[in-house]
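Heads up, the chain below is alone and in the form predicted on its own; it's given as structure tokens.
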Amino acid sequence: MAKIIGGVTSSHIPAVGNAITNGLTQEPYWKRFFDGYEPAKAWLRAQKPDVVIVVYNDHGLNFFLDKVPTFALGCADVYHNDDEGWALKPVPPFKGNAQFSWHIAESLMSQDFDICTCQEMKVDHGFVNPLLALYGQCDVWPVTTIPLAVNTVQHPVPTARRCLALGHALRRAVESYPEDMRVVVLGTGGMSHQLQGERAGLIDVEFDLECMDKIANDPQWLTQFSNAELMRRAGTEGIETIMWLVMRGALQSNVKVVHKHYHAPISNTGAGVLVLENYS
């Protein structure tokens, strides 16, 4: 059967794609940020996952503010990236697995998660930049991907508790698939940041570091906070950290922390990388 071997977290800052494309990753501004990905990249090379399920939020490429599903799953065999500015060319398309996606969708529905299924889906920086940071620039991506979009843009957005429960359901969905494959869940977004208003530029390093520790070792801790409380601490865009809980919920109760790295500020954002591995 399919098996989730671990999870990874990553910021999906738009400027990351520009830094990679223009060879800026070892410039002083970016070096420590990208150096934090090296152990995660090494872990992926060693583990050789067949599929990466990418939990991210769409930024208007598929869903504008008039119609935003709470949870949307890509159910296609290919996903294309569109240009997002910076004069960047779209990256090569990502291979999907529609059969596996439909199995996940049916399983999630049977577990009372009303999933929007997308037979066509474009992917933006929320999906692309974490994969660029972890796999580098590729003519052909070395892994199959499945997009799982979570609404963190148009309120009301799901709670941390609901996202953790989605992760639990995702684990059951994956493990009920009869084909042998190794799966990694990539939780993207966050950490603390706010891009507008009087608190623009807010970063709460102390809260970010506590979140990283608790997500690894006590994910229920984050579910005590309402969305309003999370945004007071982490900023309006810091609510994206709830997507890490989808990843965490898909793993075992106890996991091995392979790597942990935090850096701030990059593009006015607290950025964290976690690599969590299931015990065999």
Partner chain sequence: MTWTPHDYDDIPGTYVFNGKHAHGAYPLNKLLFSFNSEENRKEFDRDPAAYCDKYGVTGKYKDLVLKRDFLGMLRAGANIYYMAKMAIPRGTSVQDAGAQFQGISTREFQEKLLAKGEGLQARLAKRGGYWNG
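Could you output the structure for the form predicted in complex with its partner chain, given that the previous block was the form predicted on its own?
Chain alone follows, minus partners and molecules.
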């Protein structure tokens, strides 16, 4: 049977991809941020997941505003990155697993998550940069991936509560797949930041740290907040942190905290890395 072995979180900001591509990761500005990924990379090397389900939001590469699915699952055997308009060099394609994806779609649907299925899905920096940070630059990516896109761009966006519930359903979906597979769920985005308006530059370190601890040990805590309350505290783009709850919901209620890393600011953002492991 397929099994979720753990979850990881990562920021997905464009600057992370640029820093890796341009060889800046050991520069003073970046060093502490990237060094904090080393334990997460070591955990992935030791755990050897077969599949990583990447929970992210599309920022206008695959989806335009003509159609905005709340939750969209990649159901293809390959996913391509592409030009997002700011001259980031596209990375090699990612291998998918259509059979597994369709199983997940069917299971989620039977659990009342009416998910959008995508047989072609371009994956943007939200998907790519966490994998770059965790696996480095690759000609061939060493792991199969499944994109799970959450709309955090055009309101109304789903609630924190709904994201946690999606995670619960995702766990049942994965663990009902008959093939033996080791699966990691990667929750991306966040943490507190606001790019837009006169309030741009907002970072709330204390709120981020509270979120890190609660997501690890008491994820229900975050579901008390409305999206308006989350944006007030963590910034309009900080709402992305709700995607971590999809990852967290897919794990057991009690998990082993393998690694906890926080850095701020990185670009305009507070950035957190969690590695959470299910007890076997």
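Here, rigid core means the biggest group of C-alpha atoms that superpose within 1.5 Å across both forms. Residues that one form lacks are left out of the comparison. Numbering follows the first chain given and starts at 1. As the structure is a prediction and not an experimental result, all values here were calculated from the model.
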| property | result |
| --- | --- |
| Core-referenced shifts between these two forms - contiguous stretches of at least three, CA at least 2 Å | 83-89 |
